[in-house]
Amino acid sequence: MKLEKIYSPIKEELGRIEDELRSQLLSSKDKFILEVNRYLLGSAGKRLRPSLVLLSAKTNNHWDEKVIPVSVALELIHTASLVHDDVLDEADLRRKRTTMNTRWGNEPAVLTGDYLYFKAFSILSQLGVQKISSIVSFAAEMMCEGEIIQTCKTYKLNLSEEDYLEIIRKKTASLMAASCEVGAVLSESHPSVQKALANYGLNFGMAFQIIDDCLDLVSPPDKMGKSTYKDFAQGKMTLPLIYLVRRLTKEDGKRINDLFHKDREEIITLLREYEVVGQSWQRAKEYLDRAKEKLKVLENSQAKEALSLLSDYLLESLAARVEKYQIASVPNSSQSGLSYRGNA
């Protein structure tokens, strides 16, 4: 299924929210700022983060326009992480055009993500609703903390899954979690569903990263519109690798000498031997199983199907590539996940 047909329940405020992140992007006098901001408006994603906003929020029957300059919010403190994370990973192509430390270097592209991340939380500071400033401050602080643990932990070998798992939850599961739970608050939806669609998104949240992680490692750049392999070449253990290295010190030690100055064929071949891709899946699909189960607490509604298909279409995501280019074939899997640690 097309991601457009899963997000047709929001179409009309995916617009508005287009709209605003315009307004509050090209409100800027200085020039070189507008040129900046301009170009971060011609490289949107998937408004995936604001998506789990509306989504969440319009599984109730009560809307609150706050759900708007919210959504938007947390794009803009998305994006930041993204500018800074091309930094970090010396990332030349992101969305299919060039990052903007490519293109400007890194103290602008630096400069750029912190003046995001601190529009972000004027435009929150400006709504008045402390709830919602606690959930998303608590985010973005998980999200920086998971940076700098992944950061002091490049390079290591026996980097346990628990310590990736835990990366991730902060990096990218918790903003995530965040947007459920923000969309569910303004909708003043009853405190079991906040925390269900918390514990929905934070379960999204990890199965979307590792089937990041798993593309980052399979997928060519022409094809993912943005650097691969560059977590690999900079140290980072993601969890095809944990596998990897689990496999061969069971059943060949010798190769994992210098295993990060193989190059890709080689790793691609160790991927394919050991079906570590195949076995990542799975974990994946365990979170998204949990993320599912969390639904059922909801009301039916074209909300509520939509978040449930936005599931389906990540897994799938992961499955046509890896099978695609043979990989991996992708295994049945039973149902697992993770409890939310956050504001639920």
Second form
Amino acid sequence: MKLEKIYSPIKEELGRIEDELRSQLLSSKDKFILEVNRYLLGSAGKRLRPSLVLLSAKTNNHWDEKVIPVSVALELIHTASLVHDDVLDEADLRRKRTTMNTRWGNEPAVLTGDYLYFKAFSILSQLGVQKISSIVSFAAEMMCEGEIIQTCKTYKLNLSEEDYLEIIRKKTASLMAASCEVGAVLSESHPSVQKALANYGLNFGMAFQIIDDCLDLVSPPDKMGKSTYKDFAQGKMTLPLIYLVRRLTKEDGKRINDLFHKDREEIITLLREYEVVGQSWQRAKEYLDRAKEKLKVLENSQAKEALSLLSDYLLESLAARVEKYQIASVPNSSQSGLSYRGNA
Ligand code: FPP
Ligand code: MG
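Now that the form predicted alone has been shown, please provide the structure of the form predicted together with farnesyl diphosphate.
Below, the chain from earlier opens the complete complex, with every other chain and molecule after it.
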């Protein structure tokens, strides 16, 4: 399944969002700001958050033009958070290109991130819809909380699954929930539908980050287009590692002591041996099932179908890679979940 096909009900609007992003990012008269923003425009991502806004809005038969600038604001917040995240992670590659921090240094990167945030909030404040501003501000506040908690908990081998889930809910899922909710609010959906879509986004976001964390461990960097294995190298405990520590503690407490000193190959061997990527994939699948469950209260529409397909797309992206890198075997990923061949 191709993302392009899933996005087909919102193709025209995505084009308009692209135009608006360009005009926002190229509005400054300053040469350096223009150079940096042109660079950012040249490395577009999947535009997932604008797509969640658009699809959520289109599940109801009421179009509000404000959907376009609100989507732009959400994409700017997301871009800003990645620019800051790359500084924190000391990452040198993002979307197949050199990160801002590596190319221009930390100071311009931090300031550009700030600039993008405030651009986003000035777009929102000009629209004057208090409910939308408060949904998005709350999500941004949660993102910061998530990152702060994550930073305080590095190298904690005993990080619990609950703590990890709280971190990813705040740093990732909150913005996806907000994207869906603002789409539903602007299209004047029934409050029960607004809630259902916000919960769809939240569960989708949880699965998204679990999958992203698995891919960070299992993929070679040249295949991801971004720096990988950074989480582990910087002491971030992600779900497969939490499951690994749990198993090792049970079976042989001593083996976890030097976990953070092991190299990538040794960790991959342990991930295979203990089948913990499959276990994490299963957890992501549960979140995606829950996300799809939330869609049941919505009336049928092309947009609703696309949201459901987006969940399948996400799950398949991990299944394909873990199979390719022989971390696990996936007989029929969309229905049955990962199963293991053991040490593939
Ligand atoms: C990527 O995580 C980063 C995030 C999901 C959120 C980053 C948020 C901040 C830096 C806080 C600032 C935010 C605001 C709104 C002021 P990752 O490192 O797990 O993913 P990656 O593999 O793509 O780097
Ligand atoms: Mg990162």
